[in-house]
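Given as structure tokens, the chain that follows is alone and in the form predicted on its own.
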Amino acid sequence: MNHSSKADLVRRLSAPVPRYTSYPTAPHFHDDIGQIQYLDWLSGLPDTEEISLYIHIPFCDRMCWFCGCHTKQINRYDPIPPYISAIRKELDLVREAIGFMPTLRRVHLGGGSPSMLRREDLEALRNTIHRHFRLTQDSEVSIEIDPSDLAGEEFDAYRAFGITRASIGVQDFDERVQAAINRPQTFEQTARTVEGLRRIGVGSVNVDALYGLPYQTEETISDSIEKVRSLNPDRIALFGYAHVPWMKSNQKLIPEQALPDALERLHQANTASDMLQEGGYVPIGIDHFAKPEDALAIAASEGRLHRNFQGYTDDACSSLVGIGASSIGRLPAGYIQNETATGNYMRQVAAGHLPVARGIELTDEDKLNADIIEQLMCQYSFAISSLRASHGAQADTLAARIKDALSADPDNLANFDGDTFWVQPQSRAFVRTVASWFDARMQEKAARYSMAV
């Protein structure tokens, strides 16, 4: 295949599709789901249910122009303590609705920049969590960190909170790229953060890096990945920058003429992936890497990998409770998203209401398609026989659906032997596109997504 043909193929197969961190995807959530349904779903959890918590801190002291998260810039700390009080009140309401003290397998502080939190607020939050949930020695407690937030004394606060895993935002170390995304951060700052976390006994450190940023080239990303490798993290998340300025106004500040095209993005991703694997990291799905002895790599090798709004995970809990403004939770019955605006969120909680803004109840068809898409995203394959065991007759139409999909697959992205469907090894970069073939809701509502690669 000549360069022009390859470029045309990559551009066509990179057409925007969901990232599939959930199914159904968030554009299909609606406001017919509210507090009544959420209370019913929480109270219906069996008393043996183990759950995970995602707690959203929607504040930053600097707005990164590439960011697609629900967050806002603040210039002083004053708004944070009242917000932490609202989070603690929401935890009270959730625990009351559940009706028993569940075991907590995971706690993840995300944002925004939860590394902005001061020791007294972390302590108050931890006390509330321990009052309502049972943590064990195996419970994982993680936090997202912007190294520029840290002065040094925060590490003792993280030790007291019980942090066992940390995710450090890097994105890119090239100064020109950093200037274009408003994310100045030196390698030395980042190295000091990793050293501080190791010093307090944090056993798993993840680093987030991005490709597809303005002014990135294969050379600059190679230099950044080499620096990332030198930090010796346990995991590395290598995300493709999702340029969605129609959703995130801060991204309008990104110079679009400096963004790489689809073929350049693929070359950057492949260059970084090759370097990480040469450094001993195991590829996990489309955008994660881990040391072979890491729990994520072990879960992937044993077929226990899952995918949620934080990316790939070995968390097997079927109940993920979202806490805080804009947080999304997943229960066996469906998805829930909280009020996005912090003011609305805090008013709802103060009034004693679970601050639900929207959600979706899962149908049997949704559950089947969600299982298919997750298996494709995690393992690049699924077997009808296995799905039939867990979904019954709902899986009986799959063979016909697969044949229809393959008949419209001129690029030979996937194959099927009558039971197992798999993505061809050379086509794995386009697994999101293949997964979209099993997204029965794609045509229900017009939505704009990021590039598939």
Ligand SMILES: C[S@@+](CC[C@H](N)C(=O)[O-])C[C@H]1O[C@@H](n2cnc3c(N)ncnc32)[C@H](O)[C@@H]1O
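Here the rigid core means the biggest group of C-alpha atoms that line up within 1.5 Å when the two forms are laid on top of each other. Numbering follows the first chain given and starts at 1. Predicted model only: the values in this text are computed from it and were never measured. First, how it differs from the form predicted in complex with the ligand.
- Taking the rigid core as fixed, one finds a CA shift for residue 15 smaller than 2 Å between these two forms.
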Second form
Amino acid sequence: MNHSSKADLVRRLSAPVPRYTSYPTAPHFHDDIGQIQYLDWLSGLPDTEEISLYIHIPFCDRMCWFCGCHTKQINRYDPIPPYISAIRKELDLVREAIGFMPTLRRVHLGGGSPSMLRREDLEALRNTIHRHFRLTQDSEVSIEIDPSDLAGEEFDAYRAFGITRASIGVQDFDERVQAAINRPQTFEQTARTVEGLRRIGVGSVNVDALYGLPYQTEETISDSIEKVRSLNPDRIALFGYAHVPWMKSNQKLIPEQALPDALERLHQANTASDMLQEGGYVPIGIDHFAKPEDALAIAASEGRLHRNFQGYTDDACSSLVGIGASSIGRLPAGYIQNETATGNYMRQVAAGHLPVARGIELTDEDKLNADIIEQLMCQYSFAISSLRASHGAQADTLAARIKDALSADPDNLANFDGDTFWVQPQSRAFVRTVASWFDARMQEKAARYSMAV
Ligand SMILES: C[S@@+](CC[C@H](N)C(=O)[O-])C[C@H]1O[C@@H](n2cnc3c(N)ncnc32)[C@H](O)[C@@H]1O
Ligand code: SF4
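Now that you have shown the form predicted on its own, what about the form predicted in complex with the ligand?
Up next: the whole complex, starting with the chain shown before.
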């Protein structure tokens, strides 16, 4: 590689772009959207509407320095029971606003670390969910697990809760990397968690791994991915570490001089991706891998993949209700985000208010751009003809927009045949950059993002 092409590559890799887990992205949410709007949107759902729930638990018993999630370290269990009561009250309020008993396609407990929850709190939460919503044989119930939380007896509580899918945080198995991110976790701890989940019949187990962490090299990544493969998970999420210390003060403890540069990050991602594919995993979107028989891989092969705040999903529900502090939900009309600070959230709910802090109502143009960006992030292409079928005349301006974007692209990242627009196969790592060409709101408001790869 000559110097200028290497410099070009580093420039493209380092470009700050959103991760596009929503469109419009969260920095565009505003506080004109509040409880009244949300009540209106919930009560307007047709009584055939199936919904999904995301329930956020913003607590951990450790603070990993790399963490970008909305969470708080607690040293005692005491703050959790009143928080679970607030969540149950919020479920009462949401159900009252909806006005009928919807079927739930998905329930996801995310965080933070929902694996901190004790049996009695899981039971209480489950009872409230079952009182208000209809779960079927096909409903998927999932939880995020930090293996260091588990003593062994939790698995029975997971079985009783009806967990069908679990996501285990690993990040990296290398001890030096773990020390630099304050995330000690042995291979045995992780293996015991996978075994426990398999024993209670959890059909889909996901492992989260990261590249781009301090002291990671292609060698350490290879070793960690080899260990991940030996656990035989159904899915693997391979995220690039997003270093945003201006937003997350815990990341200021990350030794920046030990972070791999943009080019090393790309090599690490490629090494891990090659190893996973050699191990029989199918790549899905920018950061997921799944066994070919896993529901996510099947959805991807059938063009049914979606993207939401939890990343890639085969959940086709157009209504995702977010419960808990900082949760984000999406209804057909727009996005809603709850109060971020746990205290404010609990006070609002105690006062009988839906604890909405901000959101955004989607315009017709937003809906078109959201569809384009989701299709690019999921399948690297879209066709104007099919967008015209779902968005009508809104799609008529697309050919001109695409031509403008391509004429301003010095790197030849994408191509267009008059109907289909696609990311060049060799440029797929830059799909977030290509998606940003269709982000009509990007110029509206300055926001800082992590790097493109
Ligand atoms: C809520 S955490 C997982 C559950 C549990 N608390 C744990 O750590 O095992 C969700 C996942 O987000 C990913 N994550 C957290 N911070 C990140 C960051 N700064 N950049 C990229 N991924 C990150 C990690 O892979 C993590 O497993
Ligand atoms: S990575 Fe998981 S355990 Fe660590 S601080 Fe973040 S949410 Fe908590």
